[in-house]
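One chain is shown next in structure tokens, namely the form predicted on its own.
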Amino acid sequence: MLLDERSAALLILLQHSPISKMSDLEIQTGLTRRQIQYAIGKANDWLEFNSYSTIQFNRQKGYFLTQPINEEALNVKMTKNTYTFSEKERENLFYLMILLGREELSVYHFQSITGLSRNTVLTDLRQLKKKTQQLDLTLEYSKQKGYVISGDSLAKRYAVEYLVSEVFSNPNNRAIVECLWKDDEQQIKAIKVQLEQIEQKLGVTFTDERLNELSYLFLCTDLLIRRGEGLQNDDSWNQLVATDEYRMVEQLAETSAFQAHWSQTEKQYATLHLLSMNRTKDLSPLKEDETIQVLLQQIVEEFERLAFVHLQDKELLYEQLYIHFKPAYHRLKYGLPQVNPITGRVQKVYPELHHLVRKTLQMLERKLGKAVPEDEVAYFTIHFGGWLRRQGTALDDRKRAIVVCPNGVGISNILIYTLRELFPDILFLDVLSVRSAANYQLPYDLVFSTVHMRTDALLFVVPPILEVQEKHLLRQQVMQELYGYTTGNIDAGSLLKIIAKYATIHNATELETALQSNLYSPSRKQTKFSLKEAEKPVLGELLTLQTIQLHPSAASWQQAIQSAAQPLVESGTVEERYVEAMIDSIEANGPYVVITPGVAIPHARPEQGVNSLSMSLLKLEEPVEFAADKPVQLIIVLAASDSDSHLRALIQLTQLLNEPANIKRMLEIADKTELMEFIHENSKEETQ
């Protein structure tokens, strides 16, 4: 009676504790209900055949074993003679057997190990041939040499790394290990002893799994060197020679644990793996590693910004993240593969958190110039999730929202910035175009959109830039819809009447405006986010005498945009195609850039021709029609080079345009210098 991969994994899972529900089993195994039922049947057959009690179920306890099986006994039963390899396991096994090439291999060898038919083995080998092509390797067969894999030695080495990692991330790996390395047990023990001594000297403790995996990887390295499969020199590894880890590897390679002569390149390769190996303890001080320290701070700050949370005990958090991030940094920098066996489960159980962490790590991708694989993202998700749980912050309790904006990072970013401040208890997942929202995969409860759209979620249609009273009304609407109540509605006009009864009012209009501003604005706190904003350009640095123009009129809205953008084109901060992109966007989506009566902020995406952050303003004496009911006299071109460097200036501009009196005054001013001074003077408040 044979066990297969699923039934063996199920037995190992139930060895540790009962599982109360089928849904829990689905989450923990990643299998469907039908697959689990089949695996239970298969496991019960195996248990009966080996004189054990079968898996039981009752409502109080769930699924459980009445007679726990000794784990070692279970492993012994799961040898290559009593275990049915899955298709994936056969692929990994055949791949490693051929790469390590200890003997000439034919179909007979693969049949002998797996007990499968010739046709099944040949089908597996055809699939493997396709797999090898992903790394530009070639699987070939000849009567003289049997099955061999040819190609670049470094690509082969990466394949071995990945396969070893896959084998040891599989809890049912005993049968594969037996097939591949049964005769190498003594050498494996010797390598482990050497690695444990290195742990002590470096003041680190590798995770048990990784120490085991590293031992087998170094064994494979020794085998490949003996076969003449040495690596070519890689100049990017030369800096590793100066590390303590390299010095340790030099000593390691001279011990009796290894049989081949290791070149400097091979020692650098081994050093890289020592540096990139996951650990549970690292006594090296974070402060001495400036590169890692700066990146860690940036990652944490970006996560706090996107999730709108404050992470506590920051120094302790950095220390714990450092233990994970130091090896991860080397893996990412040098492109080493890393298999995370619980990536799928993390994605399934914590989809929102994983999504936010993935977005957070985009800044790391830009720094390294390389993508961060999902397996690495999942590790970060686990760390951030654990820290949030430690401090009692639960993101999954929050309502989830998306923001839909037809185009451009400028307006959409100022909108989500405003919404995050207005609703700190809502988790904002993404800013999307209408088309992207239609295909969005993550679940969400609310949509804040600048246009009407079809959705099953709660929809709030909002203007691109919210005035003070609109913010207040929106908050009332959202609170009513979500929680069935609103906070007290204090009317500024009524308050003004009460004040007039007991005091003399010298300017009723300005007093009412001041009351509205205070009553409807959420309380402002100086946070590290606001301090961070202080480093970004202000409006006064972008709107200067060189970028402000006064024209009598424009023949059309297209010409108005072209004229408004002309100073930016001439200075080289935008290309001609950016002007065309702004016009194309309005023709496709309508006059959404008219953000308040009389004012338009045309913009497009950074990749459509922005060379650097810039802004320009055109004031027309005669309004130009952006649509039948959309006359515009102020055209402010926004050229954002990224997603957030323009936010501070845009917030100041928003504050300026929120006051109708400011717009009225800007239209009255006939001198360019005076207009610039008015803008600068009335946009300072936000930075104070």
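Each form is matched to the other, and the largest set of C-alpha atoms that superpose within 1.5 Å is called the rigid core. Positions refer to the first chain, counted from 1. Being a predicted model, the structure only gives us computed values, none of them experimental. What changes on going to the form predicted in complex with the partner chain:
With the core held fixed, the Cα of residue 41 is displaced between the two forms by less than 2 Å. Core-superposed comparison between the two forms: CA of residue 55 displaced by less than 2 Å. The Cα shift for residue 381 between the two forms, taken after rigid core superposition, is smaller than 2 angstroms.
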Contents of the next structure:
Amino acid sequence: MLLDERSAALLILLQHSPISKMSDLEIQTGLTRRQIQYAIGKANDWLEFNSYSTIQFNRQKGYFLTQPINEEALNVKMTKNTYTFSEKERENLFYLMILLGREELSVYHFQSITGLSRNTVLTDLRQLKKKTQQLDLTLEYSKQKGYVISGDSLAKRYAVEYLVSEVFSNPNNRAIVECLWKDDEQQIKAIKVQLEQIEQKLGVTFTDERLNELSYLFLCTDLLIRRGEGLQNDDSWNQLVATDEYRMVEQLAETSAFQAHWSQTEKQYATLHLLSMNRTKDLSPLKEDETIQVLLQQIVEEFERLAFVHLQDKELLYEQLYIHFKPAYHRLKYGLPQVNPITGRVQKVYPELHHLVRKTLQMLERKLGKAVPEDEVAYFTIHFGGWLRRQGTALDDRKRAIVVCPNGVGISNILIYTLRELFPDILFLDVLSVRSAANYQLPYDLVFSTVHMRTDALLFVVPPILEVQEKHLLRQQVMQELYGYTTGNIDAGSLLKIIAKYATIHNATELETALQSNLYSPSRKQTKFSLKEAEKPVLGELLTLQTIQLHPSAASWQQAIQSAAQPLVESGTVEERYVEAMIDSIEANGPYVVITPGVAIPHARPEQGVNSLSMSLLKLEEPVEFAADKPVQLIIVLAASDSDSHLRALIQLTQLLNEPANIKRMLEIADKTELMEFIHENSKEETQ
Amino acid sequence: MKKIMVVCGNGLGSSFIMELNVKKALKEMEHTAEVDHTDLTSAKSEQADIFIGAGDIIGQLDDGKRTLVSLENMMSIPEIKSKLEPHFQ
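The structure above corresponds to the form predicted on its own; please provide the structure of the form predicted in complex with the partner chain.
Below: every chain and molecule of the assembly, starting with the one above.
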């Protein structure tokens, strides 16, 4: 009777939480409903086979066990004989077995451990071969030596570290540990005793998991040194010699806990691990303390700035974060791998918070000159998330917004600062260009944009710099839309009083009803809002030096449209497919876009690849034929984001093109700036 | 009142420009009419007294019953005027 990893994990989970609804289980295991139901089925088979009563279910409690399963019994039963390794576990297991190379290994070894067929094991080994290549290591087989991994010692050390970390981040690791280190119990015990003494001397308390993990890592290191896989001297580690930790390691290396001779480099390596180990308590002073304290403060400030939250009890927060950050700092600085078993779940449950924390840590990346891995980001996310929850600020409930501002960094900064100040209750995720907004991955409810863009979210078009009046208006619009009310606090009753004071009311009841229905009318089903000043752009805003081009000629009308649209594709206001769509439309319907001799206005539909409202103009010295008798010299690409925001510019364009003299003049002008100025001057009229 | 429907391929750009020009032409001619614009596909199911648009578009609407006005130059107010005038006699 075999129990697989999922079912075993599920049983341990149920054992520890008396009430487990399906939704809790989904969150806790990261599995889907179906996967859980399948695992429950398997676990029940196993329970029945071992004469336990099966998992029960009722509406109030969810899934539960009626009868405690002896933890020991559960663990013992999950040793290698009854345990089915997952593919991932087999990979880790085989990888470590070969790296540690304590005996000659053949396919039979792997078969007997896992109880799987020769073919499955061979497939696993092929997979492993690919995996080893990621670190420039090579998995080889020979009749004399069996399976071996050859390559750089440092790479092997890195692989062992990572694998040990992976093995111990899985709570259900008993079977693997037993396979790998069954005969080392004595040495492990000895190392643990030594490490506990070091804890006392240093005044720190490591987390249990990490202490356990480190014991095994040191054991593996000892094994590797004995096999001649020692490390080369690394100068960047030399400063570690001055630490207390190094002194401790020197003493440790002399004890009988280790069998190999540890060189200075190896002792530095061990020191690094002591420094980078997660701890639950830390009273030890450290040389680099000040650097770490300063960095930490900057991280917290950056987070507060980006998330626009105020963290309370800073002293306590710093204390807690310091314990986490000190080892993390060393891990990051020296590039030590650290597996965070719940990274995936953190990303899933707190996508926004995680995103903001990642952004916060960009500052740390710059200072350290090192990338911060996702696993480390997730740790910070947990810390900040925990703190926010503690003070009752949940980011999840807040409306999420992105800001689209193609106007450059300076302006973007002013805009987002203003918006954050105006809407402290909205979570601003990012300031984006039009292009990146179109490909944005996180969900959001609102878009504040300086350009008219296409989006399914609520769109508020704003000028990059808001005046007091506009701020007020914007706030009203947003509030009305989000919560269905405005902040004016107007009610029909008080209005009635004001009216009664200055006018004669003939029918008070009717008037009140009318006022009521007017004031509290359900919000319009509108998804786009603009401030008056940011309303429909004029031609002058769209046709600029960036979007006007002068070319000598074009090979074909298709080519001419492509060239004309190039500035828009480059700035990301339209996608490549919009250009295709414009060409397709003409091929399907004929050259109707040639609106007057010499001038074409190619365009397609907003949903065919427009990201934001834009226009561009291409003037050709040599006319290109859109059809047999339709030569064109001015190509004006129109990219509308909806059915109305482009109309103001279009009216102005009509005004300009109504005058044949204007077209004639535009064809004469050979200078781009001059052409732009001419267009602007002759498109100001707005009578319609 | 007559209803004039301006037609273009996509119903966004050139039809709007034409609509402006048709209104302008009507004003100069001192005629009144209801002017609207639409794309080619919707135009096929719309009712109107006059359909007006670029030659290559408007030809596709010809079912023998509709009144069609085909324009060479959509920006030319004189052309629009001369082609619409006969329908207001």
